[in-house]
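In structure tokens, the next block holds one chain alone, the form predicted on its own.
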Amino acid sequence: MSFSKKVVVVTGASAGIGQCIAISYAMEKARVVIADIDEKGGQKTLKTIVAAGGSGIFARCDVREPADIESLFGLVVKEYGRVDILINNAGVSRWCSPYDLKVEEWDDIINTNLRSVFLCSREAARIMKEGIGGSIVNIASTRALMSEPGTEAYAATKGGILALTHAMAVSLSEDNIQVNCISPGWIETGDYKRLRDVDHKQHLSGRVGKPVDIARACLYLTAPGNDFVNGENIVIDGGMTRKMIYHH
């Protein structure tokens, strides 16, 4: 897999799963671009980017807002004159009663998770579909595909960005475009020391998830030559999805 020079645009890129895979791509020598609200974060993901060889810029971006994605893409264009891989990894995750949940809140929700999907892909495919094309990755989650109490939200805007996937991967083939989706399961982001055995063992792999796991993912499917996956969906959860759970 050769990344040097490439542009990549990591949306929530200040901690988590988004710092690992921004760091990630930097460590493969592609140009980084760190978009997040979260300055403080972002600035500290750069200095660490930086610190190893890398090479990226932070931009301060929230992404329910659509001028701010705009404004994210332009200075992207100003500052390396394309965008080659997007990866829309940015939203949150607020578990409540559907009794309870406010008009204001689902909104939130969605315009952070789900809209900014869409309007970051349309403004990347727009720079990309000038140049010979790109490669979107998507990060939803298995909450799109099974779920707990009060999640509905959050399991509608993972849904809709597995729909939104093969929707966009249709659509921006003829610009040679790829869009492709990871749904993680438990990634720990905290202190991977502090699990309990029953949370490692209940995973078929025998071990909860870590954020370079998904990195790892998004490297895969926007190598040179992965070509042939496409509008696809990759469940990366140990298994869990797989486990027919019963209590006995």
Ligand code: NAP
The other form holds:
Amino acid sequence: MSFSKKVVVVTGASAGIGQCIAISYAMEKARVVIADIDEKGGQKTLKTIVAAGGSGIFARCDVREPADIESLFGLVVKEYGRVDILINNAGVSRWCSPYDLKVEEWDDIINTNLRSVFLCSREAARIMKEGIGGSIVNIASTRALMSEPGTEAYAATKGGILALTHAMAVSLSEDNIQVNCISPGWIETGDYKRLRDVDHKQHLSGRVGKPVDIARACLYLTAPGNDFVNGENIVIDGGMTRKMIYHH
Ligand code: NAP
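The form predicted in complex with the named molecule is what I need now, so please give it after the form predicted on its own.
So here's everything in the complex, that chain up top.
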């Protein structure tokens, strides 16, 4: 895999999975754009990257705001003149009973998790098509496929991302832009050591997921030459959505 000199934009890269994805690309010699609402966390991610010999920039961007998204890609063009890879990772998870969820809360989750994926992809594609094309990876969730109570808004955004992925893969194929999607299961972004045995054992893989499990899949999907996977959703969940649960 060679990402040398590639320009990679990762949204929501100040923390959690996005941070790990950004660092992973930087360690593969890509130039990384950390796009996030959290400036402090973003500067910390950038410091980690630079200390390890990588390079990149931080760009403050609230992905709910179309103007912020336009400014983000304007900055990327000014800085690097190109975009090769976009990882649409920024997202919020908020649970609420469908009886209590306010319309403003619904709209906020939709705009953060779903509308942003469309707007960022469109801006990135406009730049990619002027060059040699590119690759987009959207981070959805296994909650696009299965549910717990009170997750309507979040599940709708993630299901929407799956549909948006194949729609955009078709529309952008003539511009040599690949669009794929990853659906993570439980990925622990907090203190992994505090997880219980039962947390690990309920997975077929015998463990809870880590951000690097998702970062590796991003590298695979966007590696030069891996362009025969297209419009696809890859579930990375330790087998949880393959497990049939009956209470005997
Ligand atoms: P996280 O730790 O909360 O990190 C998300 C990052 O996105 C944070 O830096 C957050 O900033 C930022 N962000 C939130 N709203 C934003 C906005 N409007 N504009 C720009 N940045 C914004 O989340 P994560 O667990 O790493 O999840 C990353 C992605 O994976 C999400 O799309 C999530 O739905 C998906 N996912 C996660 C899991 C899991 O188990 N962790 C499972 C399935 C799917 P603040 O901290 O300031 O809000």
